[in-house]
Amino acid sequence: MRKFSVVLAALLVFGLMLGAAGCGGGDGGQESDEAEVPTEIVVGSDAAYAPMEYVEDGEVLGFDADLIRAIGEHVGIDVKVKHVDWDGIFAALESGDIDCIISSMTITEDRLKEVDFSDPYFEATQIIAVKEGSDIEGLVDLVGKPVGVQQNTTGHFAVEEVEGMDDGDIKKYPTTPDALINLTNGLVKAVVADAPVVFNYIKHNPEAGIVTVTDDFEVENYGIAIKKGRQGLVDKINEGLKLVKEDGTYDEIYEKYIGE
């Protein structure tokens, strides 16, 4: 037993020496984890927002899906995109069920406290959708009227900030298309949402009689969200994003899904 104790003690001392050497001032191990880049990643997307992301024949398609796949191809990462409901998408990222999120997500100060973001990849703004003949001409005209939004999105937050808006008049839906369908059916008087999604709905549902109204909305930048502590993956995604912009791949994807 004494021989075993001596050997064990020696191993413990050796292990402590290795640990001290690897600390590099206290955070060397963390830096190693941050620098690690996987050869394949699972990307979450709430795929209910054509043309940005949607499901067709069981596959996630759209601008965002094509973009992240192209980024992966340019930097040697195999990318799998899967649908994850918006309400659970951050939890999936935190748990490691997905490696990153691309889902028309606006980079905000609050979100930067919880996740890291890639460089911006898309510039967008909110827009107000109304029925033809509506007297709504801007955000101030929403007061006293039922307004549809996708819950916990920048459109939702913009409506909450309208002075005099009653929370009871803000009708929260799981997706923007759900809100637009309720506008079509007359259950709300307006919908505030991302412009590309609204325009796509109008394009594919001309019989709905929906038009748009603008206001002084801030320009938003979409980013790819990555769990904090994975700086290597952030850097690799930014590298791929830069490459697809430089060689024209980004423009091809934009033309395919967004056009004019």
Contents of the next structure:
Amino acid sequence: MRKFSVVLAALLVFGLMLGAAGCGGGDGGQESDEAEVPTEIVVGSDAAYAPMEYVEDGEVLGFDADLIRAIGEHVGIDVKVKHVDWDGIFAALESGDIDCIISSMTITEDRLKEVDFSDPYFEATQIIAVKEGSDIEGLVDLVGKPVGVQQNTTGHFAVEEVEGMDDGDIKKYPTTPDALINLTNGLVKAVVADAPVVFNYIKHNPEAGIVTVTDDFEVENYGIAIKKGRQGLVDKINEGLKLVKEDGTYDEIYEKYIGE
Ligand code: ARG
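Mind pulling up the form predicted in complex with arginine (ARG) next to the form predicted on its own we just looked at?
The next block holds the full complex; its first chain is the one shown before.
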């Protein structure tokens, strides 16, 4: 019996020593957080944005969802993509509810103050959607008319910058399809939004009678947003993005969702 307790005590002491040395718990240092690369990430996407992100049978699909899953596969990170409303998407990143955002999010100066971005992965511009026969030929013609936008998107910001535009005429919707539906039913006279999503809407809703008008909009670059202070994850995502571009996976995904 006595021998047994001595062995037990020795084991206990040994165990305590292991615990204190932090064995099995990473290197425990403060500076490791920045560089740390998780083996599993949860990615948020406002999945009312076909063909870039949409929900089918409870799963988030689309260009962005396939891209981030492919990136994960190439660098050994298990990726879960979940829908998060655009309105709450930065808050979800901040709170740690999600590790990244892939949501056709344009890299902007203002956003760079709040979050980090991966390298750019997609180029797009804004476009003005109007009803057939509309006399709107460019941004200046929006003044004095109700214009729909998805709140807090670059389309919204572009309309705010139109000289003489009254904020009361800017109708802010939680999703881009909401804005386009209200153009279809005549509640707004135009919608300014990302071109790929507007073209997809027109393709799938030919009876809506929507056509597009351009202006000299800047080229925007989409990036994957990551909470500041996670450089290891940013680097890993950039590495994966480079790999999917190099081996043709990116082109396959592009072909599947965007085509020509
Ligand atoms: N590119 C625009 C922006 O960054 C709109 C993105 C909206 N994305 C979405 N999934 N609803 O502001």
